[in-house]
Each structure stands twice: as C-alpha cells, then as structure tokens.
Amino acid sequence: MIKRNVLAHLILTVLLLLFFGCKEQQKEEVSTSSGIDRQWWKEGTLYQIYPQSFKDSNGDGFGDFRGIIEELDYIESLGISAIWMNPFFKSPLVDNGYDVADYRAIHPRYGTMEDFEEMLKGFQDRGIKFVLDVVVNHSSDEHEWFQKAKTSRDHKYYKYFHWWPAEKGDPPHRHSLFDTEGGWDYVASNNSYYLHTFAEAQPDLNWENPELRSEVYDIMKFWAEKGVNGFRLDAFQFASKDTTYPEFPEGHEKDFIKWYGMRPELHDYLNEMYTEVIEPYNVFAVAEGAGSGFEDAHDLVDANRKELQVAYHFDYVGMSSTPERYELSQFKEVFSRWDKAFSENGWLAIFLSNHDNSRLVNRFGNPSPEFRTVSTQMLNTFLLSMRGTPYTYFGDELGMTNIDMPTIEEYVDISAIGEYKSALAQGKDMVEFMERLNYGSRENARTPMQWNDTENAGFTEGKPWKRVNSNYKQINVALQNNDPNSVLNHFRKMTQLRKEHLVLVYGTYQLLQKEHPEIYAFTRMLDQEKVLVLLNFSSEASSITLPEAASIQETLINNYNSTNVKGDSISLLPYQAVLFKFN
C-alpha cells in the first residue's frame, strides 16, 4: 500500500509539473504574440510547383503527380508550409493549362484523380497545406459550357459568357492581352461575338450571372471537400464586366487595370464566395493582382471586408522586366511603401518570381558563376525576412537561372508568340525585341527542375517538353544537398529561422538608410525581440554605419563565414546577407 501511495504521489507530482509547465509555456506564447491574429497562411512559406516541369515519372517528358510523389520527402526537407500548384485540369493546353475544359477532371498527362488524392495525402501527412490554382475569369473554348453556348442564344450556357449580337454591328473595342486582333471573336452558329481578355481560346466567364457564380462555388467546394486548403484566383481582378459594353477611349489599354479590372461588383461576388466557400470550409484565398493601389488592395483583403485574405501585388515586376539594371532605391521604395500601407490591416504576399516572370537571380541578383550562389542566398534571405507570406518558386531554392533562347522558333508560350507578332506588325527593331524577350520571357521560369547531373537533369527519361538548361551539371539538387554552403541548404536554414522567430512574420518593419546605394538595411521588431537585416545588393564590398551595430548580440544567419563589425560600422562582402539579433 505504501509503495502504491508513493507511486500515485509521484504521478500526481509529474502531472502537476507538466500542467503548470504548460501553463507557463502558454503564458509565454501569449505574451510573445500578444495582439496577433495568428494564421497558418501568414506564418507559412508557400512553394510554387509548375507541375509539368517538376518531375516526370513515366518518361513522356511531362512532369506529373507521381513524379511529385517521388519527391515528397525533398519538398518536406525545404521547410515550406504550403504548396501552390499551377493548373492540372483537363485542358487543350493552349495556355499551358490556364484554359480549363473541365474543372473537376485531371489532365491525363498529370495522372488520375487517385494519383492526385495520393499526392494530397502525402502533403497532408507531412503537415503541408495545398493551394489550388482556380482559373475562373475565363474557361477554355472546349469547355462544355462554351460548346453548348455556341449552339443557340436560348441555351442557358449562352449567359455563362459575354456576347455581342452581330446584328448590332461591330462590338466596341476591347483589348486582349494575348491577341493582337482584339478581345472579340465571331461565332457563326449563334451569330454573336464572344469576349476574351486573354487568348481567343479563353472566353471570359460572365460573373454577372448568378448561375455561373453558383457553378464556380460548387467547383471550389468539390476541391475543398477533397482536402484543398486554399485557392489562388487567376486573373480574378478582371472577372466583373460592364455588360452594357460601353465604348472605351482610344489608348485606354495603357491603363489596363483601370478600364478592365476591379469593378465595384467584384466585391459583392467575393463576399458571396466568402460566405459560400471560404468561411464554411475554413480555407483561404488570394487573387492574382491587387488592383490599382492600396485602396483596391485593402478592399480585397481587410478582415472586416470578408472577401480574400492575402493581397498579391505586381508593383515590383516592372522594375526588373528588361535587361537594364534596376535601382536598389526603387526596390526599397516599393516594398517599404506596401509594407507601410499594410502595417495595421490586411496581409501581403511577398514574392520575387513565379511562372509568369523570368528567374529571380537573373532579375535581381547576379547569375554569373562567381556570384550566383551568394546573390541567390541574399535574395532568398530578403524574401524570408520580410513581413508578409513568402511565395517561393520551384528551382529558386537552387538558384536556377534563365535559359538562353535567342530565336522565336523555340518559344511555345502563347504570350511570347503574341508579343512577337505584335512587335513585328509595329515594325519594331526585332533584334532588340528578341534580346528583351530572351531576358524577360516567362519561358525562363518553366524549364525542367534540375535534380542531378544525369541526362535531362534527372527530370525525365524521355524527351523533355522543354529543353533543360545547359547549366544543370553545375546547378542541381544532388550537388547542393550535402553542401552546407549551398543555396539549397541556406534556403532550408532560412525557412527554419522564420518558423523559430515570429518576429520575422509579425514584427514591425523599419527601413534604415533608404538612400544607401548598395545595402538594403531594415529591422524587424516584436515585443522584446529585435532583428537587424543587412543585404548587400552589390557585386562589390560595401559598408554601412548604424547605431544598432553596437547592440548586436547574436548572428542568426550569414551566407559568408564571417562579418566585419567595428563599433557602429558593418562591412559586407559582395551579396552578403546577415540577420543579427540586437538589444
């Protein structure tokens, strides 16, 4: 009996210690994150996979779900929290899947629905969320809705699209981003013109029709019930249209978003989507684009609006879309301005590359063999130390670079081909045009993932759908995996650091010495934790004088082996990136 009482006492003591220990830990967590609305989509790092370029499992030259399943452990090793995957629905692939013929069916080249479900479970088992790319500003012209809409104006699907009856004469001009002939195309079978903001094969859906909206919400529910955690709404700022189709002034397309985007009715539809899908299924949503400025962006994502959760703006894109070197002062200004505008309400996505832009290191860093590693590490450090949800694009964790494609014959992207035809028609200098296209084309981001130094970089045993970059023997996963100083392992350290330090997620941001021509310096502060971020955007050594330097306590991460700190002066080597804790 005595032994049993002693044992019971010991168990009770341990339980009490655990209870009060947990209470103390809980109290500490609350004090560390007081007043913060903690959400996984704020704290996580999103990793974007372009599925046809990631990994091919069956030798047909196209990436597929089973290829991704083979690399689930690699994806988990990156420390990312969520996957955003480009469309894999049934499609004629005029625009690489952004022309959807069936929103509930998988394109056979990616696999089956069972393959998708196995892949999704693989992510879920590893604690990784899944964000679906939903293309509902437009569909494919091969979608059943459009095929039946063409048969008769009396068919219910006719009202799922935007039409101009031919007996009214020529429709008012609308600009098309992918079609030099404009945004209307004629269908003889119903004697009407249909509207398309993008390619001729991508008719715009009529969001002003409540039946269409209900169909879209049902599609989103279908995927949410399969376990999808969020939605990225492609080109959604253009979804609402004025169905009186007024005349627009000549040259209006130079301010495209003003004339084609962010109509007031769009907010009603997003609020309806929130009520129908986002809130009941506890998912999050982000739209491609955030309108013309801060007011538009806040109207989309402020919590009281009950619409979207994350603003995804493009203000930085233009500064790096041509071979001319951007100014660091401009880079600082854009990111600082947006951070200030969202310091109290709303939430931002932070990104430097995706499937629609050329590679991160070519645009913002230095792709030369001497500086490619350190400059990519520096850019990834920036991305993962800013306030907002980081969106990183596959291959940027390795420092993959642009591919050289100097002639138009190698391009398959409908956007690049459309731009080429337009430049030719306008009599532009085509040598200069091709130089710019070679640098800025989104085809640069779509080359196959570089896994190892075997044929086709280990991406496929067949002929790859797009040529593998010739530098794959110098840049690949196998080479970097066990190198502690590689781009890959630096990326892993940064994602882990972001998880361990909430200051890098929620902390206030303050720009330091905004006029410094080479160094981007800023602080992040949350409660008692303070971090100093120093990034040298130059191929030359540079130094900065800061009062904060005297209070440095600890180096959190450094892409070089040392840092030169003397008093209040800090010297940085080319493309050096350092995070310090300070008092």
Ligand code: GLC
Given for the second form:
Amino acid sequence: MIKRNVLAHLILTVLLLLFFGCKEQQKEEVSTSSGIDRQWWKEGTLYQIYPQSFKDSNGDGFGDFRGIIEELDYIESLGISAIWMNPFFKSPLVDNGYDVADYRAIHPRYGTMEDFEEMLKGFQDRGIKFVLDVVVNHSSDEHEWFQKAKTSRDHKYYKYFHWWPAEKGDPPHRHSLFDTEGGWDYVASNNSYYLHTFAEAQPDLNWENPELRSEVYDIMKFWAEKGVNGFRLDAFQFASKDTTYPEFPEGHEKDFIKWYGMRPELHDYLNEMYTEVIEPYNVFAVAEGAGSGFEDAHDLVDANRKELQVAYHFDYVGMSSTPERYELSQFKEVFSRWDKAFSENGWLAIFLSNHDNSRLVNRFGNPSPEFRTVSTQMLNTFLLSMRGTPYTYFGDELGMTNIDMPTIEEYVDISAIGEYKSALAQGKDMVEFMERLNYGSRENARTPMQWNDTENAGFTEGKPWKRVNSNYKQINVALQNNDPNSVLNHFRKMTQLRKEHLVLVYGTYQLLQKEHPEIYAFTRMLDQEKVLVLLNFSSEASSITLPEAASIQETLINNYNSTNVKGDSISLLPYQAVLFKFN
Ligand code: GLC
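Having gone through the form predicted on its own, I am curious about the other one (the form predicted in complex with alpha-D-glucopyranose (GLC)); can you provide its structure?
Let us now look at the entire complex, which starts with that chain.
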C-alpha cells in the first residue's frame, strides 16, 4: 500500500515537473528560512505616532499624550502590537523634537510625566509595546551639556561634542544634511568649531567619549525602568566619527553614508549598549539606517553580533522621492534582493512611509478619488504580507494623502527650508523645485490625523499647528469605521491575518514572474502552509498565469468582492490585492 502510494507520488511528481517545467523557470529569488526564532518584534505590526499631529486634548492646537489616551481604544482596534512614538522630550523644537534639550523631561506641549506614565500603562494594559525614539547622534544646542561645553575647553562637557580648535585654521569641510553652510559652526567663547551632521542647533555628540556613552545608557535605563519595551536609535549610523577629521574629496557627500556612516567603532558601541541596556532590560532596539548594503545591515542585526534586533534601510523609500514614477520592476527587485540577503539570518523592518517622507498613497499608489482606497489597501496588503516587521505610519491605515502646499511661506520644516535655500543659492528653476517639494516634502506626512468630518477633522478644538488636509470630509476614521470595505477595516483585517498566519511572518518568500509589468506576485511558505500574494500595481485590470492558481484552496483577503481565477490564469482589477491559500 505504502509502496503504491510512493510510486503514485513519484509518477505525479514527474508529470508535474514535465508540465510546469518551463514555468518553473520564471521563479526567481528563492529564499528559505531555517528554524523559527519567534519574537514579538518580528510578529507584530508597529504603528508610528507623530504625537504633535495625532490628537489634541486641550485645544492648544498640538497633539498631546492625553489626546492619545483618549484614542487608546482606536489604537487597540487596529490590531497593531507596538507603538513607535516620535520624540516628545524637552526641546526648542528646531527639528520638531529631534533636537533634545533634556532626555528625561517631557516637553510641556505633550503633557507631564504622569500623563506619559498613564499613556504607557494604557498601552501595556492592551498588550501594546512601546518604542521610544532616542535621538543621540546629536542633542540640542540648548542641552545643558552643550551650554556648558561652550563655556570652556576645560569643562568636562566639552568632550561630549566634536570640536575643531580655531587656532588650527579652518576645519576640513563636512557636509550637513540641514545646513547649506556646512557641518561646522564657530563658538567664540571657546574659540572652537563644533560639528553638526544635521542643523546648526543639533550638535553631534561625541560617542568616542566613554563618559558620554555611559550618560546615554543611563538615559536609556531611566526609560526602560519606566517600562518602555524598545528604542529606535535616530540617525545612529553616523554616531561614530573619525576624530582625526581627515579631508574628504570634493563631492564626497553624494555618497553620504560611505563617508559619514558605519565606522567600525560603531559596532563596539552597540555591543556595549547591548550589554549595558538591551540585554539586561530585555528591550529591543532598531536603528534608523542600515549602512551602505547587506554586509553593514547584517553586522548590525545578526543575532550573534549582539548589537541590534532590527534595522531599516532607505532603498525602498528612495525610489519614490521624486514625482517621476518608480518602476514596479525596480520595486520588486529591491524587496526581493533585501529579502534574499536576510533569508537565513538577521531581520529587517519593512516600511514605505514615515514622518520623513510624503504620504504612502501619493508615492507608491494612486491618490485620485477613484483609486485612493484600493491602492492604499493594496500597499497595506503588501507591507503586511512581506517578511520583516511592518511599520505603518499613522494615517496610512486610512489612506491619508499629501497636502497641497505650493508656496514656501507655509513650510515650517527645517529640512524643507534648508533645501529651498540651497536650491535658490544654486540658481535652480524654483518653479520646478517647488513642484518637487510639494510632492516630496515630509510636511505632507505631518498634517493632523483625520478623525471625523467636524471642524479641523476632530483633531483639535483650537487652531491646529498645521493645516488639516482639506479632504478630511472624505477621509476620516468615523466614516471608515462604519464601512466594511474601507481602507481602515482592510488594514484591521490584515493585522489580524498576520497574527493568525505565521507563514506571513516567517514563511519563505519567492518572487513569481519577475518581469510582469503590472502584477507583483509572490508566495510565502511555512511548513504546510502556502500563501500566494497577488498585487496589481496598476490602474488597469491585468492578468497573470501561474501554476499555483490551479491549486488555490481559499481566499484569505481581497480588497474587491470577487476574484477571477480560471485554471492557471488569474485576472485582477485595478489595484486589486488578494491573498490565496494554495496547495
Ligand atoms: C532622523 C529623523 C528625522 C530628523 C533627523 C535628525 O532622520 O527621522 O526626522 O530630522 O534624524 O534628527
């Protein structure tokens, strides 16, 4: 009996191989997962809250902790597992809080420490982890450390920063990401230049100094003791510097990370941080930036390295930072390449948007009223069915869109204003520049959350710090809550599906029909569970022929009411996204 079964199986296998042989050649980028190391930070979806824009409880026009507390049930209803909240510390807010003046104090705009604790407890009671944004590549120039460092070269805090003594002449050129004048600024009181990778008001901290490092670990312990579950290390790939400050060749800044990032010592500091904070407090850490390629990224996150658990790189978002459409082939290639490189070891985050980019649907989908809903659903389906921890930026669960800001007067973001000045100085075509800024500026992602169709979208009873997108009557939580086919309810279904099907977290990934111009097709497989993911990235209907189609068993999720499968051919409607279980 057994022998007959084996024989039948063999014959069937040979027949299938003969039948599908040619089609099998279309499969590419095979990757496998060996053993499962289950972790909450791999399985959950992370939801990013920009606190200033989420919900205002006191009518001052700025989002705050009590506003977030009011919306805890909403946040829980999303089915997400963790929150990453942008900085809310004491700050002059030159870079909206990425310039910290006191790492243990809350900016009064957001509330008090008691409010923070209540909010944290609210998350914990709902089983939601909390990830704190730690901005320690640089501080604010209003931080006590910098204020004192300026007073004298003999002050112990002088060594907390990077200085070039003015008697040595001009410092070697360093590029600054936010300052067209360059990365050094002069302080008369100590006759030295200080280094700043970002704005003038964001002096870089000296990670080469063990005392500084130990201060940072104490800050992290302070928050870990309050109960936060993880840290996001802002701009951390730039933390270590070559303090001999060699001259860099002209034009080097085009390859910014290579020259300014990922120095070998960075790994020593991360090892130290791991031993001091990450391991003993059982918290997790994710770095913004993953260096220049796979090797750097592996060095940061592979378990044996004892550095970080997760990193995120910018290859995905980089491809859509200008209004020119990205190519789907490029999109597939980038995701498949990174997946393959991390199929055996290491773990990455998956994201398509955050507070530093314009809105997901504008960049990767189709924001027109006709396709906004389906294309956002398609993108959210994609994010939540890939390997890697999905990061969802607040508002993308609704399909919030870019805001139209055609003139520079309305811009408040230091980065946008810096780019504008630099374009002016270079004599660029400013009409074209403004078009690009309007499309790509990170201000697009910072408009207030759209809760309902009352004035200011229910975000505040006062004057919002930033104009609410005028489409709030068409895109808001209240409207979408009641619509089973909304972007919001689709997002909830996806987070639930990811929880129920471990294959979506840990399964191997295989790209199918790499060359298909409209459809992104791939499989996820874990043990006996096989899922076929089909995403139409086009505003036209399209179809694909796949052997897997013939063995479809069940539809797991679909952003339309029907599917069209005939034999091995599947037709998809514009931006249709379907997950099928198959044999
Ligand atoms: C990171 C943050 C960004 C900030 C910059 C400087 O890139 O995500 O918002 O402006 O660091 O801290």
